[in-house]
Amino acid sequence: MVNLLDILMNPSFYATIIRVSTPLLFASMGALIAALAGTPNVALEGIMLFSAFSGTIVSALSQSLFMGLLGGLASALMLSVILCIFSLKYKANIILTAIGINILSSGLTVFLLSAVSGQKGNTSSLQSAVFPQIHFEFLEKLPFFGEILNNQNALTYCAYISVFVVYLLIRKTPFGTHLKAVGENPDAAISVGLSVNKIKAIALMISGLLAGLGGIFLSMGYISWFTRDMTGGRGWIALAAQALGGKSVIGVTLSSLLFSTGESLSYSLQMADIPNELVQSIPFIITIVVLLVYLKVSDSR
């Protein structure tokens, strides 16, 4: 049996959630972004999932790392681009027009991951490139802590990295300024000629490429193909996690910890004596008994 105070007690437990938060830090980011824009972006599962294909095989096919890393974020570029025209050009629902971005990004991996690679489940006969691994030297003299921090992969460090960045543009800059003005009262933005479709394009796309970084991890993070539907509802733990964050840079980074904490107690959880479809669903509860959390306290404010 698993002693509980041993994997707490364990460095590579909080190693494990640091990497996990990697796609849920860059897809809540975007969550984040897309909000204060007043856009919800309902589209990040889907947007993340075409970015983890078109990374993969864009990179299998050239043998480029970077070249990898480019195709898939102009997956989720494209991807952003539509919902921008439709939601915002057209005037389209924006929650349907994002959820059919993620039936179409569904439905279209499965026959692209067919049609390219021959194979209906993955990408493994085709080799893409993974992104390093880094150490820091003077990470190894820190003790408990430097077993958590160092040798984490590129993006891991680029996620954490993301979060001062969002932090940065939303606190200290005009595009910030203008981007909590839009989503807040549109009207008062246009009468000081600001354009608002313009800013909530700007936020949506930036959204959409934060997300494509997290679903570029997810396929050559530390493994090196694309499996069919390998985002796992990652797209929707990280909208849950911006709605318990609020508008807090801090409260949603803090909020994609407790969810990637969820997912890596289950990982650990996997050698003890417990059903294994209880131990997958952990992060799925945790994420429902967050927001049922969530919801009774807004309603008794």
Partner chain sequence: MKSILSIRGVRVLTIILLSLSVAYLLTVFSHIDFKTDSFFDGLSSAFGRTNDAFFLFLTSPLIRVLSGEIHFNMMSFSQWLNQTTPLIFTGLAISLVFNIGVLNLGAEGQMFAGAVAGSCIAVFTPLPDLIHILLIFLVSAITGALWSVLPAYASYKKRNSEILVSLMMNYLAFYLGIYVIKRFIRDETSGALMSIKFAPSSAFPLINERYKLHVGFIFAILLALIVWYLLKKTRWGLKIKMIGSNPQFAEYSGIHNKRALINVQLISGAIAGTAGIFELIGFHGRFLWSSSPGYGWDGIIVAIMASKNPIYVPLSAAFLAYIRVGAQNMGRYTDVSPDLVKIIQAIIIIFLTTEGLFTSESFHPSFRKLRGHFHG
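Alongside the form predicted on its own that was just displayed, please also present the structure of the form predicted together with its partner chain.
Just this one chain is shown here; partners and other molecules are left out.
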């Protein structure tokens, strides 16, 4: 029997939080940028999945990590462009188009998987590249925290760097200002000469590229193969994290960490008597409550 206190005292529990937060942080930063532009990106799930797939396949075919990265990002960009064309140019409902893209991604990855590798479930027979773990000498001397922060995957560090980059992008660049203008008041944005669709399109593409990095981590980071539907709802959870965190980078980061804590706890608790379904549902309950309270408060103002 595992004791909850034992789990909480164990640095590997926190190291797992950091690890599982990688795809979530990338995707929720993507969700944030899209939300700021006023176009929720419901296609994150499908984009992550497709990037995870094409990253593995391209890196296996080219035997190059870099090409795999490029392949994954290119496919993320491709799906984002499809989303933009249908929803912005041809005015389809962006939510429904995005759901279509998610289904497309789920089907096309499995179809191409069996066409390329002859396998139905995963690519474990392919020799695909993996991002390395990074070892920091100076962290070795740090007790507890050193163990948590050291020897994570290169992409994990990138995810935390991407949080800063997104923060700077939103706060310090003209694009960030335009983004918020378009999201909050499109009419005003038009009146000062901004092209709303162009800014929304750029936001959706950045959002897709970030989600793509999250997907690449899934199949080329902690594990080295692709399995069908391996994103397991992380794209949706990223949307929840964004909804919970609001429109601030810090808020979204914290709420992503909350969801990651739930995931990490559910792994640790598999040995314990506490049912992990209940643990995993807690972040969703919190999100729903926060959303509803927010709606109630903003209404009575």
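Being a predicted model, the structure only gives us computed values, none of them experimental. Numbering follows the first chain given and starts at 1. By rigid core we mean the largest C-alpha set that fits within 1.5 Å across both forms.
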Review point. Aligning on the rigid core, do we see the C-alpha of I286 shift 2 angstroms or more between these two forms?
Key: yes
